[in-house]
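First, one chain by itself: the form predicted alone, in structure tokens.
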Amino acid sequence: MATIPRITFGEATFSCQPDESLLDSLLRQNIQVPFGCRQGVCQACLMRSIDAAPPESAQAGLKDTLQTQNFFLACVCHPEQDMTVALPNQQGAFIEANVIKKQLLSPDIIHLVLEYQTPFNFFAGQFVNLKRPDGLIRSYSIANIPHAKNVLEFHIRRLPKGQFSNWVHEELKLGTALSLSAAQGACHYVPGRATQPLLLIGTGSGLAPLYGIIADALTQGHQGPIHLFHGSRDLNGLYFIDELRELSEKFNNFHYVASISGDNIDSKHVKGRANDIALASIDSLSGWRVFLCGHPEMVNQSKKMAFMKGASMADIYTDAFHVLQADS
């Protein structure tokens, strides 16, 4: 006989009959969670494996980097193991780390490193939820890969009115433990297509993720043409200049262009709106996995004509750095 599998959600742990969705054993229990079609199309029902992957079948659909985290569909789910499961949104308790960096990268960003001592799971490009003592949280992509230094590094923008990035600017020292929540976020690189080219466009502090994932696809050998589009209004908002053009040295398949869409530009930079820059530039997206991260605006614009240029959406990974999401 079978053995019928066993779910855990929460602090209830129940059974699995064969001929039953995952979904519908939820349910079953009086477990309130969201759904819509039942038919695995609207995603609706996206849930979250712990422990286990879950299977192949329930993942149909789903971009690669949600395939990674072992994402999955409830509703077209039938657990072939026993699961411990969780909604996208619960992320478990916060960990404590310890700020151990400071740095301005520019007038306007500064370059804030934490180091961690409980195990942490993530992927470059992710987001996390910074909590201050005081129990202010806000959310920041982090700009480095996994090593063993067990560090996380952000690139802060600092906002008129920014309760949260304003003080870390000002009055964060050294030494001072932060809490941060568990890893978030679709907008990584996956491996195992090492030849497809790569488009990558960020303005302002959305070159945090975007330099994660550069970082992350060449640690991990890919060998298509990686293209890196970084924009600003103005010099403030533009950094790792040198560091990013040495790396274009090193690296023959890594090109960078920095562009300043304002009127006070210099020769070493480009004119005009990064996004108008790159897609300008390529003819097809068409094969191509495409990086938007930074003003909602520039996301949602260059989502778009990355579609209409040919990329599957799909390939089109986006992190839109929303006030809310930032600082407000």
Given for the second form:
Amino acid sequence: MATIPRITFGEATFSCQPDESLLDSLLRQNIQVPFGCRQGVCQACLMRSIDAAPPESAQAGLKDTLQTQNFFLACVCHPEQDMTVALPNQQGAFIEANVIKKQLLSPDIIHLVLEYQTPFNFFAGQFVNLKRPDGLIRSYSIANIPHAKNVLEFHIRRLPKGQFSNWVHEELKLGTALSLSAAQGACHYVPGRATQPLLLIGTGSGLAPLYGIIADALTQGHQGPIHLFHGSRDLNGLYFIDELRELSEKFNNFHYVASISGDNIDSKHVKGRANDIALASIDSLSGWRVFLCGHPEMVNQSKKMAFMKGASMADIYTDAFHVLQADS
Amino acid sequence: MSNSPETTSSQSLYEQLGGEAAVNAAVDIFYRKVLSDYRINRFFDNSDMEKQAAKQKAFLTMAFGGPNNYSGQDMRTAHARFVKMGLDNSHFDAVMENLCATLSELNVPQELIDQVSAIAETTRNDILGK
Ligand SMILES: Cc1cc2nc3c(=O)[nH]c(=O)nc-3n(C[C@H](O)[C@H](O)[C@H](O)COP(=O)(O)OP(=O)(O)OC[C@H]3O[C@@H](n4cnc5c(N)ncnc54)[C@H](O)[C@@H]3O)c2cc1C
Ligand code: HEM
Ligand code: FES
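Starting from the form predicted alone, produce the coordinates for the form predicted in complex with the partner chain.
Below is the entire complex, every chain and molecule, led by the chain shown above.
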């Protein structure tokens, strides 16, 4: 018989018996893990392995982005080796990164670039929690793909009276150290299915994750058409217009539409909401991969509409920029 | 459970339908039908569609005669808050209708659809909290 795998959860270490699932052994230790069907279907018992890759059979039915990140279902997980596991929202350690660039992209949106020294793993489009020196924390999406320079790029929109965003815009200085959490979220590109059409819809700084996802897809040789619809109420929320136009000239399969939804705004951009324009322009989304980022209401509405238009639930990736009320 | 004289008769209903792959094929179609059915869609709030789609898979696996660990009591508990919202026979029938329409759309033979219906039907009292 093989040795019995040891499981680590937080401070606790225990063994998982051959005849029990990881869920059983966690519950036996009085560790509170949510569960429902106990047969790998309802996904209530979603967990993540921090070190070893989980057994493949414990990942069946999960979204591909979650599989890539070593998420698994505890109720059908029979560990084959030692594993360190965590619940989905469990915070890991923070690392430090220094501000190396700040530049306005539009009157409302700033490009913030951080450089990190500690090894850091992420996919473009995931988000991190940034912590400023006094402890205030907010989530921001990563707009670039990993490369040798060890930098993370963010697009941060200034909200009226918003604590963190105004501080970034006005007070944060080059060279300042910020803390950042591990990268999180399942809204990112996964290679394979390279001819699949992609639809990306973003509002305001919701372009940040999409920009990273597009860079990732193009770098990995995605061949299917890639349609980006970026919208904002007014001109202050649109940015990277020239960059995106150039990109569409360079890559035949990349298409870009910028739109403005506010009334009485004189602009050469398409008028209307990005999600309405996008969904009206495509008859069926059957077989498409869809990415939706930005305003929570836009994201939720479009998710339902995209699903009703034929996109499979497994192919819809979202990041709703929920704004926390001033707290910590 | 089936006494049909076909060569497939040694397979369980779940296997004849195609197992997990069949559930995967059916779930999007079924969930789309449910969300656009005005008679019942108010029970399905869209706050987390992903989680809800996963639960529809649990439902389909059960109705297809697949492996499941739900007891009648579990079904009562899971639907108790909908009973409070007014869940009754008409809603149950609507779900059955969507289920059968989904299977027809997937070209499942009527004989198997009848067996799925029969399984789902056995849960009626538990679902409706009777
Ligand atoms: C997964 C995720 C990814 C995200 N990615 C990005 C991103 O890439 N780019 C980006 O710009 N944002 C992103 N966000 C949003 C971001 O995390 C912050 O919520 C946003 O920047 C606002 O933070 P803040 O501290 O500036 O505003 P807060 O201080 O949190 O205030 C938020 C809003 O509430 C109002 N408010 C606060 N306090 C009061 C009060 N007392 N009375 C009245 N009104 C009040 C403010 O005016 C403001 O409009 C993301 C959010 C999530 C959840
Ligand atoms: C036909 C028989 C039915 C069966 C076998 C069945 C089975 C199930 C199962 C297995 C779950 C998942 C439970 C869990 O793990 O939490 C579920 C959830 C659910 N059921 Fe049913 N169901 C039936 C009928 C209905 C009907 C008639 C309605 C309402 C019209 C309904 C509404 C729901 C909803 C809304 C959920 C999701 C609950 C949530 O999101 O937490 N079901 N059902
Ligand atoms: S408890 Fe339902 S998937 Fe694990």
